[in-house]
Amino acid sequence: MAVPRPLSEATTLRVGGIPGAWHIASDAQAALDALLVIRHAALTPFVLGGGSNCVVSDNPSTLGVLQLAAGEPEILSSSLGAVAVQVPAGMPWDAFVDWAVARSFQGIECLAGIPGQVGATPIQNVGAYGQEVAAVIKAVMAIDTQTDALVELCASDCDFAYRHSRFNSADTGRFMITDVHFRLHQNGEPCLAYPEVRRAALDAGACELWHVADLVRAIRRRKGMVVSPDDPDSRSAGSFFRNPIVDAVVADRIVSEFPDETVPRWDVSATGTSVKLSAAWLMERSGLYRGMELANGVRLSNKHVLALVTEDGASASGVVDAAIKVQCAVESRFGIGLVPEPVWVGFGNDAMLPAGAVRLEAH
């Protein structure tokens, strides 16, 4: 077991304090091993990835912390232009990509630069830039706590959809992923759907794979969606609100309010009657503005305003204050409840959190 640290060493955002435990495991078997070690001092298991999708309160005592260690991506099989790759879960995602990519495999190129481990991206159904990583996943290896069983949950289990599975939902908490199976494709043309990505590849004269991972890098870069030490604005949890999900009727009247503008939205259901919108554009329409200090120690991004970044001195508490500003501002102005993205980690039952939040209660 390791020297319990505060978790602000350990995540993106930067805050969160030390927790009762802390284990590394080298496998599945380890890990295990570390759960019922966990249980046994009454300790509530968090899986800490690369700490890029949580928000950690400031007293996380009833936490035992569980890390699964990096290991290498292994190929299962390959036919008819389709390859199996198993990917433990402690992997970190980028030098995944980075992998796939060399060996001109195609299907998460547009989903290079985002932080965190490989065991992180089936809960948050990662996406980005046109891809999710829901369109290839064949299966997620874990450890089921409600059984203390290693169990294998194919890709229709997972009920994936935007920004959902069933690891944020009805199930967070319940399952430890240990390997993640993936179907990507052998020599594949590089996905282009996303306007922001074609438009750099075009101008590049970029073709391959890995060009479009660089040029994916690069756009997140200039959004302080890259954590970098030498860039203030990564402090961040990356983009800390989903894009809402309307009814057409709304979305019709919120277009009538901007005759000068093309509001971002995009049609999600074949009917034409869900429209995804922009949060970052509705923000910036509620009085929201890059940089805008919104608690003590957090404010926008200065380079992307659906990102809350921390400064020297930050506290989970003012994450969740700024994060509830962000939500009042727009409903105020819109009448549309943005929805957070990071899980939030070792709140207790009784704390105020914003809407929507998903917690990993601390019992």
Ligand SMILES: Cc1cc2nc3c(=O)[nH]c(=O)nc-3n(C[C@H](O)[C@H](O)[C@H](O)COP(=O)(O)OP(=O)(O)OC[C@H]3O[C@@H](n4cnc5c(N)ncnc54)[C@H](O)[C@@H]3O)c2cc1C
Second form
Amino acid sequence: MAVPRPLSEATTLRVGGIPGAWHIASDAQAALDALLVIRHAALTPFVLGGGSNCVVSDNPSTLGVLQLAAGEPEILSSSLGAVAVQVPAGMPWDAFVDWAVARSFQGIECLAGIPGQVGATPIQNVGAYGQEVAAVIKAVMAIDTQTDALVELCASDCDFAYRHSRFNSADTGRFMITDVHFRLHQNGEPCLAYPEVRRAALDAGACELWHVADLVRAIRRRKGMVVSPDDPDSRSAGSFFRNPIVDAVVADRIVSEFPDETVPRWDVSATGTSVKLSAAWLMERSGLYRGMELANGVRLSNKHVLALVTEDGASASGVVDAAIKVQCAVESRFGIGLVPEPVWVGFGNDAMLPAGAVRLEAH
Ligand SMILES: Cc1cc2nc3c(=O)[nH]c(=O)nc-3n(C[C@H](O)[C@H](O)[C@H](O)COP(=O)(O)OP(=O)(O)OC[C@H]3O[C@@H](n4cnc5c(N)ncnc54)[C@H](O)[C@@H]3O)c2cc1C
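Moving from the form predicted alone, what structure would you give for the form predicted in complex with this ligand?
What follows is the whole complex; the chain from before opens it.
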């Protein structure tokens, strides 16, 4: 067991107090052993990855933190242009992207620069610039904390959707992911579905996967979306709210209110009845702006209105207040409830959290 330290040192928002215990596990068996110790101490197990998609409370003394050690990808098989790769949960995600593009394995090049670990990517089905991890996940290996058995969940068992899976909905906190199996494509063309990436690739004459991954990182850096000690706007959890999916009638009403603007909207159902809107656009039309101070030490990013950013002296309760303020502004202007992306960890059951917050519960 490691000596517990403040979780603010291990989260990208840099908030979070000292947990009840802190374990580091080298493999699945060690993770299971640590789980039993955490349970014995009547603590709630919390698997901590890179800390880039969670808001940890100021007093998480009921938590037993469990971190999984990093490792290397292993190629399991390759045939007919597809390659199956098993990756340990503790490997940093961006290092895996580098590993893949260096071998001309296609499928995750536009997910370059996303912080955190491989094992967390299925949790909210990470996505960016035209790709989602669900498209290349074949299976997830995990310890099911309801039975303490090692299980293999195939992709169709994971209930993947936009920023959604069973791991951040019905089964939050139930599975400790130990490895992820990916199916990548050998020598595939880079994905240029996203206009900004396509333009950058055309300008740079980029047709190699590694080059596109680097262009994506450059685009992300300009938006404060690559964690760096040199960029105060990257002290965040990335995009803090999901893009809301609304009824087409609601989207049409908003479009008609803004006849001089192209309102960003994407049809997400075959019948055209559900539409995804841009949370950032809604926020900016609700009186919120880049750099706006929302609570003590918590503001919106200067580079991207969708990111909540902390400064020295910020607290988790300040993040809660800031997120609620954003929700109220958008709700009162448009009648739309924005739902936060991060998982809320170590808050008591009676703590007031933003509407729709996914809480880590004891299992
Ligand atoms: C600057 C910045 C940019 C970002 N950009 C994007 C983006 O473009 N697209 C996107 O989708 N996300 C983005 N994110 C969010 C975040 O990086 C991803 O969600 C990432 O996958 C979180 O990984 P993590 O290891 O940091 O998870 P953590 O924050 O450590 O954990 C998040 C949740 O996952 C659980 N978890 C972590 N590892 C495991 C495991 N092995 N088993 C079971 N549960 C686990 C935790 O318990 C917690 O509930 C961004 C974040 C930042 C700070």
